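Okay, so here's just one chain, in structure tokens, the form predicted on its own.
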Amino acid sequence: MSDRYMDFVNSGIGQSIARSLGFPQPVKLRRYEHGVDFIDGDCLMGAAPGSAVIESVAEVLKKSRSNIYVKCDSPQTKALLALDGLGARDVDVTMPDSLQAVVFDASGIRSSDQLKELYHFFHPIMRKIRASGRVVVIGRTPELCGDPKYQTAQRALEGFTRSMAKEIGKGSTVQLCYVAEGAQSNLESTLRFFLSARSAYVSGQVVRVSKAELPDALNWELPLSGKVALVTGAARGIGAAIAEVLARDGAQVVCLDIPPAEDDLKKVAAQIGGAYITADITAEATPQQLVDYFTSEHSGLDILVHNAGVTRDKKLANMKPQLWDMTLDINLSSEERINDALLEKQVLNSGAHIICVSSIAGVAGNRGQTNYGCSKAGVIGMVNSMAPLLLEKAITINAVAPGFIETAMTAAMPFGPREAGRRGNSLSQGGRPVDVAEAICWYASPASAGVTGNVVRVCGQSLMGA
């Protein structure tokens, strides 16, 4: 559905009314392009005195086609200057007329007081990120800090990225990306993530990347080659979009629905050339199904998202137990159910990624849904209860929590209703299928495999919940 508002404010009247008015002014989001670079743009990069990260970045931004800058504050980062192969310039000596990304690696700053290296840093060039710019900050991860003023200096950088991002505008993001000791090498497949199109509708939010065995090379065109994939829930929606984005990234995908969606079904699996399998995810038949089915036709699962969901809403004092019932087995039992059996015959390869949609309901909430938001809830519980427990077999767990998302539901909501879910939130806009796709695939990459137990909201940073 088209977002009406969001053109006229577009256009050349409804800037100027909306301007003087205060209105929300969303601009059109840059999303993935094939063949376009994954910054596309002037990137400035720099570090706090005493980051140890700022190396590792600049080994990603080297293989970007776009112009390097530095700001050169500490003795790290002037001697990015010299670097082999990243080309950077002088930001002092040559300032760019705008900015598409920036990244600060803050994983130096190790007290209360050095925390304004933050505002000496961003202060200068605020208003130089142009419309669907890019801003990452690197840290490290707090609970591993082992001084406690170094936890409290770093657990401040939410507070300072999530702020920010709500000051940015102009349909540009900042995200939080905290490296745990020795996890440099594991950070490209996320900055790529952040820095690129493919995250357009995520800002916000905040990473946690840990150590862990990478590919020997990687083709970051087709990073799922060689991969097979099982979506629930692709009949249609987010379900058919995330089966569409992980057949472009080269996954083997086999898309799964309920029996009275089987025409839809064959079309999403034709359309991608995958494979489709009617079932009931809640059928007590089905988890041995899949595993029967990926054992004799392919050589495991790589790739397993927990998409299939559906809401029953009424207040609780409303509720028939059979709503209740029905949305919890669906949304979360049956997930465990599946993820038990495949993972107790060992029909998900070392390696494999485990991805689950939540919503922003299981994070804050919401009226008429406490079936639903203790469903999502507890997808996020089993995430982080899981994703200790499956590091010895080098299986990922990572969940996705939309927000108001473009779908032919939301197109059915009242006038109201709907145009609150777009506007509440730093983009002021629905975000669209393919934003929840994309945020998949990124968990989805064999280079992903030092992010798990993460909850990534796919929300345009929404004003409901943290």
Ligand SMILES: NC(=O)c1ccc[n+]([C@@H]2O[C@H](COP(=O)([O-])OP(=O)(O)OC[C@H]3O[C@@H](n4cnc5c(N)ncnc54)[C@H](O)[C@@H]3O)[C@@H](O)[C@H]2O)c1
Given for the second form:
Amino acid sequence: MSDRYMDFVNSGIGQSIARSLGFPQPVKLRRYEHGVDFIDGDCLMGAAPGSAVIESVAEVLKKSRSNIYVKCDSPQTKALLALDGLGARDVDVTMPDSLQAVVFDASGIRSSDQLKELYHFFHPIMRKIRASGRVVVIGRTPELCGDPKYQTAQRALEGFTRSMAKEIGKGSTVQLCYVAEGAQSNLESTLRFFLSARSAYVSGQVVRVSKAELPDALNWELPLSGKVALVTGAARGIGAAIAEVLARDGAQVVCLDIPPAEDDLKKVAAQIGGAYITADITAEATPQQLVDYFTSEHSGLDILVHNAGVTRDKKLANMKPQLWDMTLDINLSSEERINDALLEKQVLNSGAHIICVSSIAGVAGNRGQTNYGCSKAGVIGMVNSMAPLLLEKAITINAVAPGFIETAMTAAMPFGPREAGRRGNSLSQGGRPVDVAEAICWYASPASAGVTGNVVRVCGQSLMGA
Ligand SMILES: NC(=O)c1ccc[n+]([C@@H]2O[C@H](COP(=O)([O-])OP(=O)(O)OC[C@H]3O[C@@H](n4cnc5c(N)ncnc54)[C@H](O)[C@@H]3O)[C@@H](O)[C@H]2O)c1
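Alongside the form predicted on its own that was just displayed, please also present the structure of the form predicted together with this ligand.
First the chain shown before, then all remaining chains and molecules of the complex.
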């Protein structure tokens, strides 16, 4: 559905009216286009003294075609100016007119008084960050820091990045990436995602990257080449977008939906050169059907996307038991049963990725959605509880929690709640199904082997649960 308010405020007269009345001014977000570099403009990097991740950051940035600038306060950042292949410039000597991307390694901040490094680095450049710009702050996973003062200082980075995300404006985003000791080489997929247009509707998020074995060669053009993926609820909406983007990135996609959705499902599968299965995920026979399918038609499954979901909203006092049961069964229990069967029969290959679609209602709760909020919070619980258990199989499990996404479901909402949903986030607009799909493709990449147990909200930093 088109966002007429956004079109209006992006016209000359609309812009000045919105500004003078203090109304939200959503910016048209830049999204991924084939052939555009993962950093589409000038990039600045810096580090607090004693930070240990900056060299790995530089190794990633030098693969982009952008001009790299270094803010030279610490010995680490000074050393980067001499780094072979980076071609970095000292920002104190030449300052670019605008910055597309900024990466600051704060992993060396070990006490609260050193948090001032954040102020020193960011204060002078805030107005230089251009529309749809990207900021990534790097830290050390607080709960692994040991020393309480170090842990405290690293945890403080969350409040800094989330607040900066709320004030940066112009469609720009700010994220925090906690990297465990020894996991520097696992950072690349997350850094590429957060710095690129693929993360257009993700802001104010915190991701933990841990150490994991990576494949010898990574294909950044077609990262999912040779991988087999299953997407449930793929006949329309977010599921159809997930199937399309997984196929764009090279995966062989199997689309699943209920029998009444077969016509639409067939079309989605045909468009992407994929296959399809009609099944109800809550049916008793479905887990075994999937086991049989992926063992006979493929040599196992590499990417499992639990997207199918329903809302059956009623206030708890008015809710019939069947609405409760149906919502919980589709959104949560069936996912558990499918996971159990595929794991028990070893259908999920080593290095596989399980990706669940939760919701911000599962983070914050929502009036009239006790059943839905309960199911989607359960999905987060499933991710948290299964991530450590799956480590020995090298299988990751993560979730996305979408906010207001422009789909048939949200188009059918009454005007008031729809406008509140659209504007009540830092980007003042709704997201698109492709935004959820891009986050899922980042989780699904072989380069994301160190990304597990995370829940990333694709909600433009919604005020709900923020
Ligand atoms: N649209 C949003 O704003 C939004 C926000 C947060 C979370 N989500 C979540 O994203 C997911 C997709 O949402 P959407 O907006 O695309 O919804 P949608 O209703 O457009 O699509 C859901 C699909 O799941 C299928 N499905 C439902 N029950 C099924 C079952 N038992 N077995 C197999 N397939 C089944 C439906 O037929 C449909 O094709 C859901 O899990 C939803 O809860 C959506």
